[in-house]
Each structure stands twice: as structure tokens, then as C-alpha cells.
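Given next, in C-alpha cells, is a single chain: the form predicted on its own.
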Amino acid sequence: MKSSKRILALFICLTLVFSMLVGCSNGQQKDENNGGESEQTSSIKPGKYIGKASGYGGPIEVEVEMGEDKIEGITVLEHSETVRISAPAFERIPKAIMDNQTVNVDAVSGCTASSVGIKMAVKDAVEQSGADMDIFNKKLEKQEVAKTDEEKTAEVVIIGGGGAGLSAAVSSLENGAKSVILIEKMPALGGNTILAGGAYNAVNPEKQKAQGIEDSIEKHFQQTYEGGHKVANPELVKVLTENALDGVKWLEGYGLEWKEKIGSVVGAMWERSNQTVEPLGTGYINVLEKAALDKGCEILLETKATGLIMEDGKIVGVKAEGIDKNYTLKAEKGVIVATGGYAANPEMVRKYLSDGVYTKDNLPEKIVSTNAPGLQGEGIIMAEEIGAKVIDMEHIQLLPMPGDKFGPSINVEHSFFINKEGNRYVKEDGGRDEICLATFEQPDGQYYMINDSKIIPENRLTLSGEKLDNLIAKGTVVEADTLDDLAKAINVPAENLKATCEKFNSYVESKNDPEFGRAVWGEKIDKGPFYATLRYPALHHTMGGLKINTKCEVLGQDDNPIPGLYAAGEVTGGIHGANRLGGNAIADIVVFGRIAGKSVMGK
């Protein structure tokens, strides 16, 4: 009995000891787990951190507020991006990072460089907090969105939210439309227009006379037709040149501000380029969007047209896809196609090359594009599917510079071009095809635009609205106090550059260029600092597209109008021929966008 009691006592004692050990073990495990969690989160030092990275236009600076275990706030402090283009990225990327607690979110289509810059700036700030980047850089799994079907009806449906589409929307509303729906596949309006240099060619006697510029509509017609190698439809060229100035005044009536001075952009061939106060094409889109919305236009962004609806030989609507909806958009009066060209689609460009200025032999396989990524040619393809006729598809245009290498100026008056040997090789005021073909013959197929400090304003903003100091920091523009220093910095023979500059300045003084026949002159290049911008040709404009008449009616294979279908802007052909004058594109989209809006309403 006593033995049993001893055994029982020993058992109870051992049980108590075991329980205590287990309890201690569990407590220790709990502390270790807590400690582990603390170590994971305590590596973050809560507070606000400044992150920096490079965007498309220059540095992007953000402030990120870090809590103990998550990102609690993101504020963009400073950036140099083009506001209209980059706005979707600045709206969506910080929110996506906050919602998902990772910097590894998708870039916003159409503003990839800005998206990446924002993400890298946030990442820089998060890293400063001591956070575990394996956690804050996790990859997101894409979730499929279930789409619903929706039908809408309007008198006019417009495909494309660039300058032509918006001009057509405003015009159709001016001409009695009670309802207009405009769809744009990108997350923001603007298309190629917002990326353009902003020049609008129009004979403007009042301003030109004040500058001593002699011009006429007949001269604009001649240069447009002959500059396009006499390929264009003369009737369309006449409509463009005769209505360009009225388009200037029309835009001004909606609040667009113009600079007082008339200029001449590369390839314009004459000083008739009206320039907006706002940089690039932002002024046009800002004004036209406001006018369209004020008049009641319904705008659907991130909505891609997938096909035209034809009934009994007439276009009666558009099929489209949004983020979460499949649309059937009925058009009681008609559909206007304003989807732009296809210069962002190099495969489509090469498909049609034949005997134009550029061929499959002389156009490099790998060549960059100045175009917005959405310019893929879908409008042309959709219209062809229902029997529309195309024209001039073999004709494309290159810009003598990529969109990110405009440099201090896009005008030619106060600049000259040199190859990498330091010598001029072409007249700077020539046609764009002339300049690009000559550039292909130069070392590396590249050249430098040379300017001096006389064109640099006090705020050091370029004509395209960029900060010159950002371009210098990125290496896009080289600045030097003397020509000797500039030559050294860009690795060209100093004696050649100085001799070229001296000769060029003598031509400026005499307004005569015996070497290349330049006719547009500004001031001498003689006041340091001096500037050099490396440039080379880039895909820019497609002259071919849907065949239209002077009423912007799209023609079928029999050259008769397709009822209910209209088109305006770069999606059309026949206006510019084999080469487009610099500054004629904005005039084109406004003039023919207005006509399309008027015609669809039967006026």
C-alpha cells in the first residue's frame, strides 16, 4: 500500500514536472514566435522616407510613410512628367501599391516609363525603412474580371480620343447632335496628339506680317502637295490649307492660348507653324476635352473597339470591350473612326512598304517609334473588314528625332545639324524625308543638333516643356561653355565643329546657303554655353489609311461612300501624299475632325 502510494506520488510529481516543462516550452515557443514576428516587423523603422527614381521626363520623388508592418501612405512630391500623359500612372500606381502592399504591380498602359519610375521611387523609400523587400516586392497574381454585356445608343459614336476624335465630338455637338459617345482604348485621352510637338501649320497673315514673313494659302498648298511628292489628293490638300486658319480661331474660341511668334518646326519648309503656350499637344487635348464634356459628350476610357456593326449596307454601331463590360454601341447618325495611324506597329508598317520614299531595303529593321503605344492600326483593319478602301499605305514618314530627344528646341531657325565628323550634311529646313534619308548615310546613322544659349529662356524650359537641366543630367543634351569643350564632350573634331559654325554664321548673316540651299534663318550660333543633342530617325507618321472624300465619308471598294461611316485624322490617307510637312498633322486632325462632325449630322 505504501509502495503504491509512493508510486502514485512519484507519478503525480513527474506529471507536474512534465506539465511545467511543457508549459515552459510552450511559453518559450510563444515568445520565440512573437519574437520572430517582431523581428520581421521590427526590422521596419516606422516613419516617413523620401524615395527617388528616374521617370520619362526626369526625377520622380515620393514620400512613403511606413508603419510597423505595412506601407501606410504614398505622396508624390515632385516629378517632371507630362501631366496629361502620366496622370493615370500617378493616380493608379500608388493606390495599387497601397492596396496590395507590394511595389510589384502592373504598369499603366501608355505611361510605362512613368509607372516604373513611381514604383522604383517607392521601392527606394521602402528599402530605407529596413523592410524585408521579399515581402514588399511579391508578385501579384492576375485575376480574371467577369464582363457583363451593355448596350448604349447615341446619335454619334466616335472611336478614338486624340485630337481628331475630340474635334469631331465637339463639332458634331455644335452641329446639333443630342448625344455623342466617344471611346478610347487607353486609360487617358490624347493619342498621338498629346505627344506631338504642338506646331499647327496655318497661314496667319496678321502674325506673320509682324515678323516680316511673306506667306499665302497658295504657297501652303504648293509646299504641302509638292512636299508630298505630288501623291496626295489635291482636293483634300486644298481643304486642309484653306481651312487651317479657321481651325486656329476655332480652338482659340474654346480657350486655347497661342504664342505670339510664328515658327518653323523640322520639316515644315516655311515659317507658318503656330505654337501653343502649353507644351507639346497638351493644350489641344485640354481645351477639346473640356469643350466636349461641357457639351455633353460621354467618354468611355479603356474601351477598345473590336468591330463595326453593319446592317443593310449601313454602319449602325460599334462593338467594344471595356474593363468589365462588353459594349454594343448603337449609332443613329453614324460612326466616326479617329483611331490614328499605325506607326507604333512596325510589322504593319513593313507589310505595306513597296515603292514609297522608304522601302524594305532602306528602312532599318530595328527602328524606334515616336508614337503612343496604342497606335496599332486597328481602325484601318476594322474598316477594311466591312469593305472600306485604303490608299497610300506604302507611304510612311520618319521624324528626324525620337520623341525623347527633342532637345532645347524643335524649331530649325536657331540650329544647325552636324554629323559625327563635325560637318553639316543637309539643309535643316528641308523635308523630313530628305533629312532622314541623308542621316542614314552619316556615321552610325546619327547627327547632333547644335544650339546656343540665346534660345534658352530664364526658366530653362525647352520648347516642349521639359526641364533642360533634367535633359542634361540624363545625357540627352550636352552643355559646354565653348565649342572646343562641346566638341570634346560629344567626341567630334573640334576644328571641324568650329569651322562649320563659323561658316554657318556667315550664311546666317548673308541669308544664303551655297552648300545646301537653306532658306529659313534665325540668329547666329555664337553665344555660350553651347548645346548638342544626339538625334536619329524614328517612325513617326503613316500617310496611308482609309480613303475619304472632302466630306470625310469613308469610301468603299467602288469609291462610293459607305453609309454611316466617317473618318478623320491619321487613320485616313490621301492628304499628305508620300511625305508630310512638319506641323501639318495638327492642322489635319482639327480641320477634318470638324468636317467629320459636321458631315455625320448631315450638314
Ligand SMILES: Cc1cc2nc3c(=O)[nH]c(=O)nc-3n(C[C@H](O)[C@H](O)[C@H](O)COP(=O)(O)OP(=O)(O)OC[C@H]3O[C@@H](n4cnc5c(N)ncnc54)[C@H](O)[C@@H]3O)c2cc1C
Second form
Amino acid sequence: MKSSKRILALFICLTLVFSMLVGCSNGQQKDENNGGESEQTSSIKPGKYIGKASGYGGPIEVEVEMGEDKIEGITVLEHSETVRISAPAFERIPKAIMDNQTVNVDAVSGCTASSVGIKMAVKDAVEQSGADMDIFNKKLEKQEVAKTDEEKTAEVVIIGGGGAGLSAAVSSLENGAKSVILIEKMPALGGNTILAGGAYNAVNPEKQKAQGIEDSIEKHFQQTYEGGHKVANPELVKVLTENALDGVKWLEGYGLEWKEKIGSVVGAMWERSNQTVEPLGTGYINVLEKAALDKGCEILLETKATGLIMEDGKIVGVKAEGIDKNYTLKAEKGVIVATGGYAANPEMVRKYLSDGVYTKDNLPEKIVSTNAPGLQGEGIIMAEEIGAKVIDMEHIQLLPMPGDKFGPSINVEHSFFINKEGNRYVKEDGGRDEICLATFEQPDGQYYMINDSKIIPENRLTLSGEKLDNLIAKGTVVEADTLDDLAKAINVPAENLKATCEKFNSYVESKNDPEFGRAVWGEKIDKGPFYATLRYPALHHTMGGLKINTKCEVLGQDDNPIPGLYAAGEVTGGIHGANRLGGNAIADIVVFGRIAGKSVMGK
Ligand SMILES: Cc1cc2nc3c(=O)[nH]c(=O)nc-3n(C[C@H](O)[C@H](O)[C@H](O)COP(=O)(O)OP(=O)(O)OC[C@H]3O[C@@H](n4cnc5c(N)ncnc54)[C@H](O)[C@@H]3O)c2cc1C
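Same protein, different form: I have the form predicted on its own, so give me the form predicted together with this ligand.
So here's everything in the complex, that chain up top.
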């Protein structure tokens, strides 16, 4: 996740110091060698300047070396941007600025906020040099790239480089595939998986027993099925819950490190959320990418699938567009669709809403999404075009918080939620739909999660691995020594907040919540400093998608498998019903990604 890397950025990011072949003069330059007789009047004072701006994760600091008439070098000194997701921005933006001698270059898709942060930091430095910003902020002409056609053949072609696609790639190679091509339309792998809080639900008796947590696969099944309002296909739920722990061990075998403690991510309904040591979802992608590459998977980034190729009723390949290529990717054994959901496409979400938990009437008009921008539902559309059946499309999930408002913890055990009047209004360990629907009824449709210092570790990283101090600096999290100060800072009646906290602590003691029926308990919230994180519901997960059987074969309108076509991950429907339990999606993508990779190899 967010890791600050002072100077070290020299190695990963850049120090681009080179002479520009094409002169891009900053207006007229004063020529000191000829006694200043020329008309040159550059305003630049050559030297090194430090520029600062805000990125996605916190401040970005750059050093820009200005020559007499041009930018001669850019070095990123410090940033807290999301590791991996922001990497293409750090690789490309400074180089583009150098190459074009303007800060007005295009942002890199998938890491727009980091791109803008880098551009603004460089701009800040360039401005300090006295340069003419009409020149160094000039807009670039768009350049059309001529594309050539290319055909490639592999046994397996996988669309989508998130957790499901990568799990499927590794699994198909484990199951004997001699060649696998995985395409990802964004400049970096990861999709929603890398943004995830990282929670993976699996009954893990060894660790749970050590914490005194009673659990069973039957309970996980029951909670998943009933928590999803009994809409899901029970056979798929059975596969998910019975194989989740095996997925944990499988990832561990490829080097994934798990935290010792099992928690309960918001909406999980029970303490069975396994959490990785690496922040957010980075651990999953790091480990799976390495395993896939080690086994010989070919990964094509910035390559977007545009259609499935069907011959004689069988899927035999994929049409795709790269930056400079139009691909025909032939798949000898089959194609696995792992393009994720469509919660970044509100129009598509609304199109299918009918009588689920959320309807066209109760879904707020202006609603943000937690999703990566690539999650547009293309896999579903492409598969429907060749006759695939979709199910549960009316069921979507809102997360009770946007993706940048996880705060100190995405777990519920050491927190309570208050509305802007300072009162609790819902059981914090309830289903996500329950929390979101209750939140809509609160003033401004918002709430604060309240925590105390007991959950803040010495290194001041949040549970998801973010730097708490960056979140405080950005205003995402408010910190105060006392509840009175906290109430003042967030403009909530102090008497209400204190009374709510006192009552909540008495419930913690008795493990009984007579008001809302909460069942998951942590410690009392009574040790300052105290923390408040403002949150509100956001489009999060699309439970509907391609109809699959337990072998991940995609079914047609007649409910028979479409030969050669497989799907795994959020692109599928039938696993989570009308409401997904928090932490069940990561288990889903690993369990079903592995099955898809096995099935495509005929095993
Ligand atoms: C902020 C956030 C936090 C979350 N936290 C958790 C959590 O803690 N626990 C949990 O269980 N779940 C969590 N989830 C849900 C979970 O992360 C996702 O459901 C899951 O990662 C989806 O994995 P996937 O592989 O199916 O899709 P993704 O990981 O989204 O990958 C799909 C990939 O396909 C690519 N793609 C799409 N269309 C095309 C195309 N036409 N051509 C080529 N590539 C394409 C996309 O760019 C994307 O990279 C979270 C989700 C979000 C957004």
C-alpha cells in the first residue's frame, strides 16, 4: 500500500537527467557569452527546486533541476502513493514531462491522482524557478498511433489481471498448460483485488481456536447463504466455503504471509477474516504475478479484450486491442473471463436494478464507487454477445465506506458508528446492506466510525497498512486526545458522543447490545487519543454476472456449458446472492480462479 520511500525512489522512479535533443526553449534566453547583446530574456534562474503537491496517498515531493531554458532533471524524493498501482505514473509522468518540456502531459489511467500529484509537484518547482508557465504548461497535441495486426496462440487465454485471472493463470499452468496468455487492459495488474482491504474469509481452526473463536464450514456456508438472502446457488456457496482454507494454504505455498490474528471485516458477520501482512491487496497480486511469470505465463498489459471468437459453437479465442496492436489471440483449450464486476459503471448498475436490496428509487443519484476505473462490465457484455446467460444482475452491494475511507481499521470489533448527532443507529457487525440502508436514513447519509488508541500499533499503520498520520494530515481521520475534543473537531454534540460511548462500553462489558443486537465485541473504547473517520456508502460489488456451474464453465441460455468458455471472480453471478459478506470475495476469486484453471485443462 502506501509506503513512503525517500530517495529510494531514485531507484524505482527516476532521476532523468539528460540533454534534450530537440530544443524547447523557454522563450528568449539571456546569452551571457555575448555580453547580453541578444534579445534573449529567459526568466529561469537555473538550479534545483523542491516541488510539493498532494497525491492519492499523501504529499509528493520532487526535486526539479532547471537549466537555463529547460527542465533538466526530475527526481522523486518522497511519496506515499499506493505501491504497484502508482508505479506506471512514476515511470511515465516525469519522462513525459522531460520529453515534452511541459507539465501538461496526460495522466496515466488507473493512477490518475498519483499522476496529477506528480505533475503538480513538478509544476510547483518549475514555477519557483521563474520559468514562463505559458511554455512549461503548454497543452500537447494528441498523437495517433498506427496499429498493426498480430496473431498469437496459447492453450489458455485469460482476460483480466486481477486476483481471479492470476489465480486461474497459475492454476492452469499447475494443471499442465504449456502456454498461457493473460491480458489486462490497464497499465498495471491488480484490478479491484489490489485495492481490497485484503480480508479473506476462511474457517481457519488453528488460528481461530487460539483466539477462542468458535466456527465451522457449516456456519460459514449458512452465514454466506442467509446473509445473501438465500438468493445464491447453494452448490457454489458450498464450493466456496469448503475450499476457502485450501486457497489460504495454496497462496501461502507461493509465499503469501498471513497475519496471526483473525478478525471480522465490516459485513463479514463473523471473525474468520484472514489478513495479509502486505498492505491492502498487494500481497495477493505480488505473489500471484510472480507465480504466474515463474511458470511461464505471458502477460500483456494495456491490452483490452473487445470480443470473444466463436467457431462452430465453441469459444476459440479473443479479439483484443493493445497500444499499437490489434490482436487475435487463439486459445486452443479455452478462454477464461476474469474481468471483474461493473461497479465503476453506474449506468450499467442502474440498468439492471429492479427489486433487489437497492432499487432505482433508493439508490442515491450521486453515489461514488470504491472500484478501480477498469471495472466496466465488459466481460459480461462480451459473453452475453455470444449467448452466455447472466444471473442476479439486480443485486449490487454498497460498501458502507468509500475505498479511501477505511480509517484506522476496516474491522468492526474495536469500533462503534455514530451519526452526525452523536448517536449509534445500527449494529456495526450487521450486513453491509443493513448498515448502508440505515445510513441513508441518517443526517446527510453519513456516519463516523469511532476508534481509540488501543487499535493503533506502534508503527502507526492502519489495519490495511496505510500510514495513519497521512490519513490524519489529509483530514480522512480526525485524532483528538479526549472525546470532548473529538466531538468538537467533527462538530458532533459532545454530550451525545460521550453518552453513546459510555453506553457502548457497558455493552462491551456485558457482551450484550439491547439496542441493536450487536454480537462481535472487542475492547472498550476508552483510551485516548480517539479517532473519527467520516464514511458514507459507495458502489462496491456487483453480485450478478455470468452464470457458471461448479466447474466454472459459463452456461448458455439453455443452461448448458458453452464449450471453451470459463469464468471466475466478480464477473460471475450466483455465489453471493443479494448481499456479499465482507471478506468473501477474495476467497471467491482464489477458489474459483483455481477451479477455472483446472477445468480449462480438462481436469
Ligand atoms: C476498495 C475495495 C476493497 C475491497 N476489499 C475487499 C476485502 O477486504 N475482502 C474481500 O473479500 N473483497 C474485497 N473487495 C472486493 C474484491 O476485491 C473484488 O471482488 C475482487 O478483488 C475481484 O477480483 P477479480 O479478479 O474478479 O476482479 P479484479 O481484481 O477487479 O480484476 C479484473 C481485471 O480485469 C480487467 N479488465 C476488465 N475488462 C477488461 C477487458 N475488456 N480486457 C482486459 N482486461 C479487462 C480490469 O482492469 C481488472 O484489472 C474490495 C473491493 C474494493 C473495490
